[in-house]
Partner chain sequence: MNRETAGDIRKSSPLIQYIKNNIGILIGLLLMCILISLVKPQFLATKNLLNIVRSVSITAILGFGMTLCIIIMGIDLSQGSVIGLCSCFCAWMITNVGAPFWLAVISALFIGALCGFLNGALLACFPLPPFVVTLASQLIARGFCYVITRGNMINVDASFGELGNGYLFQVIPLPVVYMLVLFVLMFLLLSKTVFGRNVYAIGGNPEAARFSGINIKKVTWLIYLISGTLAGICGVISCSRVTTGQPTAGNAMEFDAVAACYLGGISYMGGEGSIGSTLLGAIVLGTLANGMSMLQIPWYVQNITKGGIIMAAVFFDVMNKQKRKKI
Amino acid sequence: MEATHSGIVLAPEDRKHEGLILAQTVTFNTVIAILGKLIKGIRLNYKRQEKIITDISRKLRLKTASYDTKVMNLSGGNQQKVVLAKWLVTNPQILILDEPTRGIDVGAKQEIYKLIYEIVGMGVGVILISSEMPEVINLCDRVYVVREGKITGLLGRKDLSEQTILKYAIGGIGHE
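Which structure does this chain take on its own in the form predicted together with its partner chain, if you write just that chain?
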């Protein structure tokens, strides 16, 4: 919670259990982390809410029948976009994505990758946690390989390959 205030936010791995309130609308979920800025007493700044949602959903190319659609009726990819939207509207400095493409179909995965590039373009630092090799190799500038809770290797953009990552992940064959 303190981290949220200092600009570091986490989009959790298991979006259905930890990221979204499925029975509520797209609007409800998108603004949930910035309610304090939108509501003063009993007055909701409707125009501002509207603007924030249209802006972010355009940026993320969110596909939904309306902003009053319940999140449970959206596709996996669009649900993930709502999770991203929820955090992007807080203007974070660092966004941690934990397995952002788990349970999403292939087309939507590409879309999420594109979005991650765009988010970085907006000036947000992204930490991507992933166990999918191609995802890591294609998206990351710098990779820390973690094995059993310990960082076993740091790879720059130019040494990135499945082989090197695997080497560190399996446990430093090179040292033997």
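Now that you have shown the form predicted together with its partner chain, what about the form predicted on its own?
Below: the lone chain, stripped of partners and molecules.
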């Protein structure tokens, strides 16, 4: 909670168990992190909630028949968009994405990649944690390679290649 108040949010690797409440609706999952801001006295501001959910769903190109649809009934890619929506409505400064495309199909991956670029374009810093090499090489401006809990390499955009990353990952090059 303290991190969220500081503008740092995490879209976890295991979205189904840590990022979403599957038996709840798209609306519930999207606004849960800002519920306190939507309640005035003892009433929920439904008009504001509807505007927030409509705006963020449009930005993320969320595909659902209704915002009352239970998240468990969405595709993996749309579930991931709901996780992103939940955190983006908090107006974060830093969004940590842990394996953001795990368990989603190739088409949905491309859409998530586009969204990551758009999120960065909105001024949000993104920290990407990924075991997928093409994801790292294509999305990152700077890569820290970590092996056994220690940083073994720091690579800038121009130095990013699968071969170089693997050398650091297996311990072939020392961090200076």
